[in-house]
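As a starting point, one isolated chain is supplied in C-alpha cells, in the form predicted alone.
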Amino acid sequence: MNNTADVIIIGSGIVGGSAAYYMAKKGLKVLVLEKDMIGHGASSRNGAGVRISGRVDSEFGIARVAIREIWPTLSEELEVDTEYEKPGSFLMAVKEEQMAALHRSCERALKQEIEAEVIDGDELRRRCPYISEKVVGAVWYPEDGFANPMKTTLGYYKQGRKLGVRYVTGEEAVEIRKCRGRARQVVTAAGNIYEADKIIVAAGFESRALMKTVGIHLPFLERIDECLITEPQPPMFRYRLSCVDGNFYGHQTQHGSFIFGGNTNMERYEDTYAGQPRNTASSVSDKARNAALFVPALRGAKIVRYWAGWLDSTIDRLPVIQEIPEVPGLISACGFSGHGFALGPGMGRLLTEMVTGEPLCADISAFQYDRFHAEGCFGPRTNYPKV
C-alpha cells in the first residue's frame, strides 16, 4: 500500500516540489520519485532569476501568478529564507542595432500591463555607475528579481514532507504503464511499481524518454546551461542584469558573490560533455570575459565555483503543460527551456488546480503538446513563436 498514492510526481525540482506541497495542502496523498538528490537537475543549476520581463505573451499568465502572488511571501510560507529580492532588472544592448529589440520587449511588456521603460546608456549609468560605457541602452523592469534556487527547492521539499508528501530518492522512473486506457503505474529501474490516479512528469529533459513509453513524443533538445560564482565582492548594486542577445545575465548575491552565466552559442559544438553536463575551459573563460565587459569592476575577480546542467529545450522554447488527451491521467509539466525556476511556484498552484478540477489560475492553451504535430497535406507547422 506504500506504493500507491492519489498523485505520483516524477521529478523533485521546483515544479514537482511545489506541486507536491500545494497538493498536500489540499489533502491529497502525493508520492514523488527522484532518481538522484532533491532538485538535482535544473532547479539547482540555474541563474536564479525571478523575472516577469522578456517573456512571450503566453508565459505572462503563469509569471504573473508566481511573481505577484507567491514569490513575495514565499519565505514566510516555507519557513526558509529563499533570498528573494525584487530590486528590478536592466535588459541591456551593446550595439545600436539591438535597440530595436529592446523597444519590442518594452512594448510587449506594456501591453501585458507590466511596468517597463527604455533608457539610454547615460541614464543607465546614472542609476548603476558600475555598468560599462560599451552599453548603449537598456529596458528597466522594476518587478524583476532573483532568489536562491536550492534553498527555495529544499523549502518546498521540507514543507511537503511535513504535510505528508512521500519522497523516494535514488528511484529512477523508467516506464509509465496504462491500465484500461489510463496512465496508472510507474515502473522504476529497481523493478518497483508505483500506482496513482494521476501521474505528473516533471523530470526535465528525462521527461522525453518517459513520455515515449506511452507513445508521446516531445521534441526536446538537450541544451547546456552554465553558471559561474565569484569570490565575495564589495557591495556594488542589487539589480539583475541581462543582455538582449542572451549571452550574459547576472546579479550580486546577499553574500557579496556575483553569479553570472549566458550563452555564447559555442556550447552546442563542444565534444567534451561525454553525456554529463560539465563546464569547459573555453566556456568558463568566455563567460568571465562577458561579465567583465558589462561590469568592468569584476575584472580580476576570482571564480570560486561553477556548474553546468541540462535544459529541456523545446523547439519553440515553451513548456508542455497538459493532461495528455491520448493518455488520460498523464500530465506533462516539462520543456521549460531555462524559464522554469521563476515560474515554479505558479506551476505548483496550476498543477494542483489541474488535478483537483478547480479553475486554472492561468491560460495554458499555448502549451498543448499537439502544437508540434504535422498539419496533414499542409505540411508541418512552422509558425513557432519568436523568443
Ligand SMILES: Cc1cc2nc3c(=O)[nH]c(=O)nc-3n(C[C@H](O)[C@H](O)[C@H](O)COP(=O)(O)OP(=O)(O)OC[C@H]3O[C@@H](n4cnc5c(N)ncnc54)[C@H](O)[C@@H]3O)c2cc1C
Given for the second form:
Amino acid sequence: MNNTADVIIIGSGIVGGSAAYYMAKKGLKVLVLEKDMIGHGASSRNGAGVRISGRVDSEFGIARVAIREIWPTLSEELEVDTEYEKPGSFLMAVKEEQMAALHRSCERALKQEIEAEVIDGDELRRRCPYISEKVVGAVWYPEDGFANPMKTTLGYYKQGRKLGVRYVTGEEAVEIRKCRGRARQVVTAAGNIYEADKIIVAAGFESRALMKTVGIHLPFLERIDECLITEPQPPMFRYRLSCVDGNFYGHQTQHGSFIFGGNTNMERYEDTYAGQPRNTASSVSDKARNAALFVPALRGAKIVRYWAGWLDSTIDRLPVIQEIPEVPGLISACGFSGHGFALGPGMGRLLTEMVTGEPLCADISAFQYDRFHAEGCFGPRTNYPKV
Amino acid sequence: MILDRSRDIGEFVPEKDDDLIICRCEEITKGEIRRAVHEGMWTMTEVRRYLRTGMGLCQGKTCGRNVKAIIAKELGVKPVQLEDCRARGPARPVEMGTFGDETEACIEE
Ligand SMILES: Cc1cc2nc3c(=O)[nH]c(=O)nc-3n(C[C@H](O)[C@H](O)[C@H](O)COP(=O)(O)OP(=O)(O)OC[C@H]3O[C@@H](n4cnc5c(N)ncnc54)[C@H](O)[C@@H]3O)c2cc1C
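Next up, the form predicted in complex with the ligand. The previous block was the form predicted alone.
Entire complex below, previous chain first.
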C-alpha cells in the first residue's frame, strides 16, 4: 500500500483522532500511526471531566472553543453517544484555608466571562444533599460537565475512518526524518517508512522521545494518574465534584456507576514505570477514602474496577502546540499535563487550521516549546504545588 | 501486530441470531458486536470500550471467549490472534469503605 499522505499523525488519542477527523472532512489525506491499539493512552483512561473552569488564560481559548462550540453537538457529529452532559460542577474546600483558593478560582472565571459563584457549605448541601458536613464551601460552575472518554475517542476514530483516514495500529514510530530541511518521513519499529508534508506528534509522553530524534527537547515528566469506578448506583446527583487540592474528583456516569480520580502527588515516587501504567499501592484506597469523605452515602458502594494512565506533564503543566520553527512541517501537539481530554475536540479543529493555513480559532502563542528556561528548583514554574 | 484498519473485511451482513445476548451483564447482542467490528473496533479492548462488553459485574469472565470468537470470525482471523480481556483489579467488587480501610481515621483527622 502507498505509504504517503498529506498529513501523518502519530498517536490515536483524542488529540490525534479528532485532528484526523477534521482534516479528513477538509479533504486531506490523513494517516494515523498508533503503536498499540486505538486510544491506548490517556484518552481512554481519564477521569472524564469536561470543564471550562479552572483554566489559565492562555489555555482558556482552546477550552472555550471545545466546550462552547464542539462538545454540545459532538454526539450527532460522530454518530456515537459521547454521553456529554453539562450539569455543572462544584469545586469544593474542606478547610477554611482553602477558601481563598476558591475565591481566586471564581474571580478568574468571572474575568473570563464564565458563570461562577462561591457558596458556603450549607448552601452546597441544600443544592446537593449528598455532600458531607466536612465540606466548608464551594465554587459553582454551571458550564462544567463530563463525557465518556472511551466512546468519544473511539467515535472520532470510527467517523474518521469512515471518511477515509488510514489508521495503522501496532505501528510504533521511532524516528522522524528530515528531507531538505523539512520533516518528511516517519520510520517505525518494524522498519516501515511513511511520508507526508506535515507530521503531527500527538503521542502523549512518548512525544518527547520522538521530538528528540530531530533535536527538539521537551521537558516532560511521565506521571501516573489513577481512577476507580463503582457498580451502578441508584440515580443520586448529576454534578461533577472536585476538591481544590486536586486530590479528588468524580461524578455519577449515565450508566449509574460513580467514577472517581485524583492525584495525591505521591504516585510519582512509586515504582510504577514498568511499561504498562499500573495502579500504585496507596492511590486507590486514598480515592476510596476521599469518596467516602465527600459523599458518605457511597461508603458501601462497591468498586468494580480501577486503572491507571500516564500524564504527559510539562514543567508548567501547559501543552506544547506549535509548528517547530527549526523543523518546518513538524507540529507538536502534546504535553496536556492531565487536562487534555476536554480540550481534545478543540485541538482537532486547531491542528486542522494549522495545517490548512486558515485563521486559528484560539491563540497558541503561549504554547511554544522554547518557553522553558532553567529557573532553579524553587523557580516560579516548578511542578510543585504552590503553598 | 501491525493492523491496517483500512483492510476490507466486507460488508456487514445481518444474521438470524443477531439478537442473541452475548454479554449478559450489560445485555449486548451478537449483532451489536458484529456491527462494532465493521465500525472499526478490531480488538477485544476496543469492542469493550465501545459497547461495554465485559464491563459489568462479571468483568468479562463469562462472555469473554464468546465475544472473542465473534470478533475473530467477523475479521476472518483465528481467536488466538486477539488479545484477552485485560483483567483489572479488584478481583471481585469491594466496598469503598473496606478498600479505604482508614475511612474513620481520615474523616476525623
Ligand atoms: C487517570 C487520568 C485522568 C484524567 N482526567 C482527565 C479529566 O478528567 N479531564 C481531562 O480533560 N483530562 C484528563 N486527563 C488527561 C487526558 O486524558 C489527556 O490529556 C488526553 O487524553 C491526552 O490526549 P492525547 O491524544 O494527547 O494523548 P493519548 O491519549 O495519551 O494518546 C497518545 C497515543 O499515542 C500513542 N503513541 C505513543 N507513542 C507512540 C509512538 N512512538 N508511535 C505511535 N503511537 C504512539 C499511544 O499509544 C497513545 O494511543 C486524565 C488523564 C489520566 C491518565
